[in-house]
Structures are given as structure tokens and as C-alpha cells.
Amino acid sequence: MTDPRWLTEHEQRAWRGYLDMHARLTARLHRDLQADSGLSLSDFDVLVQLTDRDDERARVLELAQALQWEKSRLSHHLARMERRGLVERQECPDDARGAFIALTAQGRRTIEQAAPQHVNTVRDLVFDQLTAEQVDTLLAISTQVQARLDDTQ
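Where the form is predicted alone, what structure does this chain have on its own?
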């Protein structure tokens, strides 16, 4: 085992700042979304995945991969969303054991009502605080780190 390449003081401040920002931003978005619409941030993430698809449905494994969730976590979460009428299971004609998770009319109404305030919150907390150049930098950083994550899977 090689010796670790410790972070410099500057890198450590940047890393801890990112972790703190991520935790605080996620908590705030969750609180505000819950208060405004009754949706959790996890609910919203699932609904976005479904609304972004032409047929508004996906296999559980596809959703788990897209959300980076364990399949068991997603299954439990989908069951709660199904009880609330936001999604439904549909049979998969190609696979008798498989099923699609589909957006319901209630799910579509719910995300359509929640999205405007959610985007206002994201804009207020993030994008209204950044210059166009900083947004470009944020995009470049996230793209580069995601590419590295893809390379090391």
C-alpha cells in the first residue's frame, strides 16, 4: 500500500466546503419541497426520472441505476409512493417476473404543482448567487468528476 496523498490545506477547505454545502443544500431543498408540496426530495427525484422519459415509465433496475440507489431502498420507496397514488406498477409484456414503474395522473399533477416553487428555490439558493462564468465552471467540474466516476466503476 502506498502512502496517502493527503489533501493540502487549500484542497481540504475546498473539499469540506463542498461537503458542507451539499449537506446544507440537500437538507434545505428537502425541507422546502416537503413544506411546499408534501413531496420529499427523494419523491421528487423519482418523479423527475419518470417525467423525463417519453413513456413516463421505467424498470426498477433502470431507476435504481439512474438514482444511484440500492434496489431494496428504491423498492421500499416506490411502495410508499404507490400507496400515495404517485406511481403504479405495470406488467412487463417481455418479462413475466418484471414490472414497469409508471407515473400516474396524480403523480404528474403533483410534480407539476411542486416544480415551479422548487426551481425558484434552486435558482434563489444557487444560480442567482453565481455569475455565468461560475455556472460554466460548476458545469465543467461536475462533468469532469462524473466522467472520472464513470471510468472507475
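Positions refer to the first chain, counted from 1. Note that the rigid core is defined as the largest set of C-alphas that superpose within 1.5 Å between two forms. Note that the structure is a prediction, hence the values are computed from the model and not measured. First, how it differs from the form predicted in complex with another copy of the chain.
Rotation of the smaller rigid segment with respect to the larger between these two forms, from C-alpha superposition: 13°.
Here we have the form predicted alone; I need the corresponding form predicted in complex with another copy of the chain.
Since only the chain itself is given, any partners or molecules it might have are not part of what comes next.
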């Protein structure tokens, strides 16, 4: 605790490289997606969740859990997306407190137009650069780190 175990030179390079890669990668993905479709990465994630449902709608808390977002973040974000006509709120007959969030026609058109190019960019920038073994290792790393995150509360 008070006696730190510092990172080795090699670990420091790996850590810095990882942080820099992530910052630059998401900045590029965000910029391209925005230019291509006017969507942010967050918009994209919300719309993907909705298109994955049979009826293209979901309860707010359901979405929050699927996205791993705080409910207030989602609430603010949905208000902005609703203003832009990407989603709409529908009353929930079972529970008058609740609301359904539904994809609008414009929301569906937008995500259907944006997704192919976005996937191509991810492929170009990431998966085309990696070997199959590296992809395996990336998944293993993600799994192991998340297991530790789960362990430590």
C-alpha cells in the first residue's frame, strides 16, 4: 500500500501504449462516425441496443443495464436523442412510472446507413492489423482483467 511496486520499464511502455492507442482509436472512430452519420459513439451504442430487440424498443432500466450506463446518464442522453428524432418515448401500460424507448423510422435509417462504414473502420484500424493469435490474446486479457474487476467489488 505505502510501499509501491512500480511497473517495470516494459510494463510502463505497454501501459502507455495501451492508453494512447485507446485514446487515439476512439477519437478516430468518433470523428469518422460523426462525419459520416452525425451520430456519436454513444448514440450508436443506444441505437444498436434498440435494433437488437424484436420490437425495436426497450424499458429505460433495461437499456441502462445492457449498456452499463447510469440511469441518469441514459436519461439525459435519451432526451437529447429524442430531440433529434432518433428515438421516441412511449407510455408503458403495465407500469405507469415506466417508459418504453422506441426506435423511430429516422433512427432506424440512420443506424442502418452508419453501421457498415463504422464496422469497416473498426476492421481496417484494428482487426486487419492483428493476427488471429493476437485477437485471442486481446479477448483473454479483457476477460482476465474484468474477472479481477468483478472480484474486487
